[in-house]
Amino acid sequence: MSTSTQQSPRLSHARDLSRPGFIVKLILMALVNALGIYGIMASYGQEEWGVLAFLVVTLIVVNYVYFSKRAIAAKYLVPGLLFLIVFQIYVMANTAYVAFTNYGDGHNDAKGPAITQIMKTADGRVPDTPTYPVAVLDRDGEIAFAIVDGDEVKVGDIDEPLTVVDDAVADGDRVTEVPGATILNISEIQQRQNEVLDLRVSMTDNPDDGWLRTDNAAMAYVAKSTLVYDEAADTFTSAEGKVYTADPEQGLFVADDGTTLSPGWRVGVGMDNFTRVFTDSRLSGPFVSILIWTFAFSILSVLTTFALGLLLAVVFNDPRVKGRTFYRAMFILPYAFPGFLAALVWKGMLNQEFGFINEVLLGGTTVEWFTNGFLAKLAIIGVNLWLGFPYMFLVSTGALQSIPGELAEAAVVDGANPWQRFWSITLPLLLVSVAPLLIASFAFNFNNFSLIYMLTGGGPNYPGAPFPIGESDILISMVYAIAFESGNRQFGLASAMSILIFVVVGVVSWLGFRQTRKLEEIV
């Protein structure tokens, strides 16, 4: 007679109600749900329906996965998949979408808000309307107006028209207290005077009723647009009779004489952003120069850092060298120093007026490191060599130690000299290991934005270019200048250039890995 006893599998920490693991899971899920619900409420308030739908679906999936017995594998995959969707797929899809639009300064929103903004920026006081003592408020960082209209206190801002606030307090015709807001004093108003003077608060939801504005932050008056919008004809007519007709291809209201109204609205422009860098004469010249310099910078950075790192690795791989551990530790120091801080330090050392390089090493010579294009590029290559050779020294040292010593001994027996052994045996075997790292280093330097931005800022600038781009800019810093540093920011053009950079890096990496396979076949 045999007896068998089957023990039920032990529950994991996350399922056993009596163990701390379940309590920890419950707390973490409560935090996730709280953040998710907050995001849903915020999305609803901003009318971001796509974000709201994504958060709702995500919360349902996350709760099902972490409270279900049938989705064990998904518990490990869901966090990574969510980050993949948010930080990779969404970013790439949005960049691709923006690249085919005219999104940028003057074309930031849809057509409806653009029409409202045009009317508000071309306004004047409405005759025979009352003026109101106005209180300037700060509500969560946003400027708002508060007035006494009859027996009621009304508050509004750039997004919301004047609305009655029942629990606000007024002293006569001036508002003295509004719950959830701070009334700014004279000093605070002066610090934010541009925001105050630019603010237009709609009287009602109907734009034809006008809006409230102020010229002195003490009294406000009702204003209306001097332009008349004809919705049926989709035109604006000025007080002088000039007619501006909507152009759906440019996203602008255009008059017969070519003048336009600002702002416009966002429209699709097809391949215009991709072709503009080649067809705009003010941009094509600097773009070609920057493209060539980007390749030169990336290739020279890889070659110089690899050459110096390999040379030092070969020298300090020789057991006859005393104190190798100390020297290797010293070589790693530049790699341990934050790159952007090192660039700032070098920027100070290369200062042409009082930098250490000019004052001490060059005996007081004024070398224009940052105002001469060639010297600026030379400085970038030099600083990047200082920053990059420790990495190549480390990988070369590791690769050298993995090469069997018997090969070198056999070569010695065959009569090969040191150079022949290095060129025919050491270097090919070493390249098999480090070639993928060299390709990765090329891709990194192709987009080495922080070094350029911190050291030279891309300067000296090209005269006459439509954007603040310079001779030492590489493509990625050029994209940044177009997107964020220009007085006329062009996000669509910057996105198109980002896609071009992605294609170039992808093609170069593909070609590089094909060459790596040939090295493996040799071995």
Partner chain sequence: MAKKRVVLENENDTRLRGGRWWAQVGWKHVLAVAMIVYCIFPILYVLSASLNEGGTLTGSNQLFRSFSLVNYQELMDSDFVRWMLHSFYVSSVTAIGTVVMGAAAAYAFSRFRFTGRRGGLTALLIIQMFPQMLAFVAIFLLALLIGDIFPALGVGSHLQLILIYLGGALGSNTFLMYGFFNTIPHELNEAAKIDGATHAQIFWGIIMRLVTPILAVVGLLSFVGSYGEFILARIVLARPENYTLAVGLYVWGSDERNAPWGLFAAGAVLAAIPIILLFMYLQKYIVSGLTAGGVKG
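Other form of same protein, the form predicted in complex with the partner chain, not the form predicted alone:
No partners, no molecules, just the chain.
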């Protein structure tokens, strides 16, 4: 028992070189450190100070945790926490921040890049400059231009001005090979036509030297801005003498007659995004309808799936029914079938003109499943019932097993009929264990984006709304439409709406968890 006092104190496993685990750890840590240091250098180059600070702190913490004798619990927690901090907490914080800005199309960047962009958009060909046969390159997905200037090959892209590439090959005045890049052929260029036409490659670091652009992907010419930026006055002057003044409130250059230059830059707009939902009349009507429908959809989804699932669970909890294992396997099939596929298959079956349901089951009638708002909602609830009841069936079946049999037996002795037994004993006991899952199901359906997006696409659309949103959209698909689907993507407004959803989901979950005493159990 007490032999340990005679041994020399054992090395902590964290430093014991003789153990294979230590070697593995060393290798992993070397990789992590290498990646971290690379990131630190890259973020220094990009002047991303926030990222740089985060990486430095993270590297120090990680090295301390894994080489220290203490902090044993932290060894297990750090990897998960890092991911959580970056991809969940930071992301939420950034959502909150973006919600108070005008970030979006036309306000994509800081002021400096916006000024450069304005100059590049309003450009024209500089007279008497040479044209160059140009090769269009693809470097890791980024389009770049390559030209022969004198006897040197120069390559540049959207971020990087033309620079000499030594080991490139040119045939006469046309570049034929650039290491690390592929030269696009005509059909590839056609596919990415807009990217090629929009690309401006700066001649040098100085914007006054102009930039290379092309109209036909064969010849490139030098262009310069027709707008002149006056740094002291913070104004642009056009060739015709019109003056655009910077407006820090809107993040735009505005002329006296109200015309603006595009793009603008990001500025804080306070609560504008939040109030806009209620004050913009084209948006507030659809928003309120969508809010109501979102609640209706989530509540109805939980109720219908739970009702059917529970019914089946109770009915087939009867050991006298033979083949229950087979039945159960069949009932689970819709749950096992990937949800996104189910939504698409049902979309096909519900197709107004050619779908199976209208053509065969309803004998060739044209029920407007997707063009009538009410029917679209009905279709959603119906398809979600198919998708969701097996989960409730599984859960209820499991929960039924945990209800002691004596209670039912005692009730039988007391003369209760099956109905009374169900309502007074089975259901209340079942709800104790199932309620948290019902709340989780509510929260899930509140954000059931793929079902809505794949089945109805949110349609039928509200006419006149500034975004492609429709009657069967729920809040999250509305956010998606605002952020990514409209011609004018508005990240600020979308983030503000995300926050509203966060609040609703958070409050509901909190109420639910408090109700089910979930919080007490972790103590």
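Positions refer to the first chain, counted from 1. Take the two forms, find the largest set of C-alpha atoms that superpose within 1.5 Å, and that set is the rigid core. Here the structure is a predicted model, which is why all the values come from computation and not from measurement.
After superposing the rigid core, the Cα of Glu48 is displaced by 2 Å or more between these two forms. Once both forms are fitted on their rigid core, the CA atom of Gly470 lies less than 2 Å apart between these two forms. After superposition on the rigid core, displacement of the C-alpha of Gly180 between these two forms amounts to 2 Å or more. Relative displacement of the Ile147 Cα between these two forms on rigid core alignment is 4.3 Å.
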